[in-house]
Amino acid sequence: MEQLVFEQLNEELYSEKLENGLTVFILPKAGFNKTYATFTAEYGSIDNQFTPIGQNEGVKVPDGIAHFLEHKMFEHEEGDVFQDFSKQGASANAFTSFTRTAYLFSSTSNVYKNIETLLNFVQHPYFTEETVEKEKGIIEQEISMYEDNPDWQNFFGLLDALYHNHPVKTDIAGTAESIAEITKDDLYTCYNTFYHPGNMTLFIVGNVEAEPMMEFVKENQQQKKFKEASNPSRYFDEEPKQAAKKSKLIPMPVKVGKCLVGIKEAAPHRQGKELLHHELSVQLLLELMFGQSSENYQVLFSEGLIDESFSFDYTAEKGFGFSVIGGDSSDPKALAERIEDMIHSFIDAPFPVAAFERIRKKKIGFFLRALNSPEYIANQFTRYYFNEMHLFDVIPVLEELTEESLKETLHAHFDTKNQLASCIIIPEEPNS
């Protein structure tokens, strides 16, 4: 087992690669009343291209497929796997994002016992053709409700305007279109292919010792049986590095419009350090730009043109990434040209360097509280893992980043000439 001592941060993360290629992390948490844990599969919306474990020729398997096999592993020949997580004391959840399937719990009790319960559901795939059909009229539901929705029609409309092909751009869990061609035959190979231990990552944080529990997951992993670890081939269409689309007007039955303005990431292939570099620094750059003690900010609020919700963000994984920004506005329209003028402008005028400093310092802050929280850890470190990148390397590169590293990456990433699109909800028509 290795040890890693960030004397920076005051934290010890314990870590080792078991001999099934499962990848286990244990950051004891002396003080902590909660344990939180994160078993996470490599595998996300994105991946519906890729060889079979143990076949030699690619397949396309439905949209929304990794999403559904999320909702498909809680249920066993028993019963819902929910239900022994509450008997023991614990909160269980999953998730399905573009690139990660996690699943998790926290307990102040009986850690051990959910651990074991963690490993043994995600390792035991049931599914019948019955179950299966029966899921698909939960999931069509669940996406009804989303297409319902004016944000999240909002987020997935903008993707469709910055990307041609990239599946980023289709919805997490698919279509009710999609989803009706998932067989159970489909689950059982997206499941041997992509939840093999050697795809997969286990993250305990919380009041535990770290020899005991290396112990006891290596002795639950020793009495299962996986075929040789491979790494997943994926595949994905060629995608041009130009926004799909300036931009797309959607009507939905709203009050108030919305808009975001997306950029997109001209070299979405970065990975490790480089990954990192580049996304604190377009971070840095969007707060320097739009955060609420920017002049920006206070620019389109008095202006009427944004309130409370207006916020940014930026992604970056393997093969994509963007920068969001946007809100709710009485002129969505108005508002997009604004952002756009008020990049341009950014980028013309001086370096603010004042408020580059004060506005490390408070990214710094924020990081350092967020380390109080066991899942904001656990999450971020495995998301980090995924990209090579290493969660406890955060603070060392913030106090890397100098002007002149800022200005780059401002002229690399904000080309609002070729990657900028946005994606506007207006109110319908009355009776259109």
Second form
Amino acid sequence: MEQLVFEQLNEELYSEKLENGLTVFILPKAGFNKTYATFTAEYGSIDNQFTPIGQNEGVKVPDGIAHFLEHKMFEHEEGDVFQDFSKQGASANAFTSFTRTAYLFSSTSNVYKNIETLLNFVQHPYFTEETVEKEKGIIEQEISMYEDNPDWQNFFGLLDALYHNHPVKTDIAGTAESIAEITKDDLYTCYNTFYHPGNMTLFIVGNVEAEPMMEFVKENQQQKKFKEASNPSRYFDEEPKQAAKKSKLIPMPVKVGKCLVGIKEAAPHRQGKELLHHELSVQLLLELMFGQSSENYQVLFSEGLIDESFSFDYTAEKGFGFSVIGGDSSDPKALAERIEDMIHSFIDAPFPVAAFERIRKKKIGFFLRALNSPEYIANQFTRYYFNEMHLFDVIPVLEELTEESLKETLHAHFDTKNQLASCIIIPEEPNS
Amino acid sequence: MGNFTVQSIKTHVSPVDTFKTTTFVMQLRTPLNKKTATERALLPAVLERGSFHFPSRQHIQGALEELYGAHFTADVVKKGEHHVMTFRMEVANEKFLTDTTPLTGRAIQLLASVLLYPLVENDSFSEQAVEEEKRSHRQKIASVYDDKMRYANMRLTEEMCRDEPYSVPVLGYEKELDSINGQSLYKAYKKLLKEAAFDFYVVGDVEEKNIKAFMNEYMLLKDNNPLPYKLETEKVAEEARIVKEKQDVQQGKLHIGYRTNVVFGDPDYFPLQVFNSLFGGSPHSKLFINVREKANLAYYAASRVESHKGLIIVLAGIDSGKFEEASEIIDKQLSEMQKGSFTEEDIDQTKAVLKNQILETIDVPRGRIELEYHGAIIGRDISAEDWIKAIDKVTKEDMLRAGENIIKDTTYFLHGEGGDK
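If the one shown is the form predicted alone, what is the structure of the form predicted in complex with the partner chain?
First the chain shown before, then all remaining chains and molecules of the complex.
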């Protein structure tokens, strides 16, 4: 077992890669009642073309299958795993993102028992034609819920404008039509390929002791047999560098319009420290351009183009990345134009050195606040780890950033001519 | 936890070294009232636009950034028929920074500046700031319509409690905004400072005596004289009413309101919590199992207790054509539970889930404060440990007694095509 000490943060992290390939992290947190654990497969909605384990030919599976699989894992021969957790005083959940499927629980008692339940249910698939069909009704309702959600439609509308082919543009849950095609055999194919321990990470944070917990996990894993670990091979269609279309307009029965402007990452293959450096730099630049202390924010607010919902973010993973800026607006088209202009002006204007120092402090404070949250630590750590970054490098990397390095990122990322797209939700006249 | 009063601010300090930040929460409580709701909902945004010491939003935000990205929010919530304005600040503990400037005193100073020293000229807030915030607020009110779960929740309350203050929407009313100006809003602010009951919470690695000293130095609240008030909570459910509304939506929202006649502080409050948790408050609940897992009608089907108003609200997202089917299952689950068809094992499981929720809540500084504030509202000190003990003691008999008085009042159904047959 390896031990890493982060003195400044007063954190100690333990880790080990087990024989079957599973990577385990344990972060004891004194003073917390709760223990939070995530068991995560490096497998998400974008992994829809791959060579199944033990086969030679590639397949393409229906959209939404990773999310469908996540739902179905909770059912076993005797019933429903939620019940087991709740009898043990834990609350369990799961989520599917573009690149990950995570199963998790939090509990303040019976921690070993709950870890065992977590490991065992995720490592024991049970699908029948009948239970697969039944789940379709529930997931159709989940999809309908998102269809009524204008923010969700706006976000996926933007991704559709940014990307030509990449599956990131497809809704994580798929569509009613695509999930109708899913069979139990498809689920087993995906499960066997992506839920191998070698493709998974267990992260435990909270009220635990590292050594006995690690032993416990090891013993559990030694009782199970797995095939030899092999890296799943995934395929992606060729994705042009530029944004697919400049803008997209979606009429919806809403009262307030919405606007999102996106900047597509032109070089989406950074990993490790390079990615961490890039990601933090873009986030910092966005804050400088559009944060609440920026001149732009005051102007947009005074012009009546934004309200409190205005926000921005940058995320990147292997193969894709994007900045998103926007929110509710009474004139979303004008807002889209203003945002584009403001990015231009920022590039041409002198670099705001004093604001940079303030924003750096702000990001450090945000990170410390986030470390109060076991959920944040486990989820982010796992995301960072899958991208070969280290969560606890955030503060040192923030401290390393310079005016020069930020200017480089500014010119590399904010190419409004080729990489920018917008998506606008406009209120449609109700049918009478 | 240390409690003391500075001026008339009840101050509650929890020194714990679990967190990397210190959290400050100021709660201002008055009775919820149709006349004052809109101006009070607008006030926090105007106060955040600048104070005497930090005369613009940019100045305030810049000061927060200097304080290592101190996080500051202000808003208004309903707790039953209490109207609570909340100012929250969370600031890094300097122990974890290479730069060791003490931040606690500066945070309290900034909070005091925004709350007690607003930017005012001739007894008026800046007209420009007020107009801009009114516009933004108007948009916020309008956008509730676009969030169907929130909208359905608001509509149910409006219909069910139409003769009670509880029906007042938390953001107030659009048409009331027109008559608000810098002067009238400043008057409303002065009145609020005079009438509200103030509670101040600090959670973090701090010392009580330092907090006391900073409070005495900066938090100079004058002429505050909150009048005690008592709310009407007993209300007999009317004959079960159904309200349907059609919109262009893919998913129907079924929200059902029940009267329980039990509020926080009543002996049956914790039995009601256990009853509700088994009915619809957890993944092993009757609603989750029967509406979602067995009938596959919904992605979510749940219920929650409105603690200070004595209501239970059920919410489910269903197909527009499945109103009858879902309503029947929900009714049946409640009546079965009222008849006592649940086991000791069910009860134990429910208590374990609830206790776990409470322990998890207090792992989050804001959660800890929210939990303790329930007690403060009714003028009692009730700690998380007290909650847990009370839940442990609940028996099946208690649950049946608390459950007996749950009566369905109003059913609200927002639906698309196929829901109005």
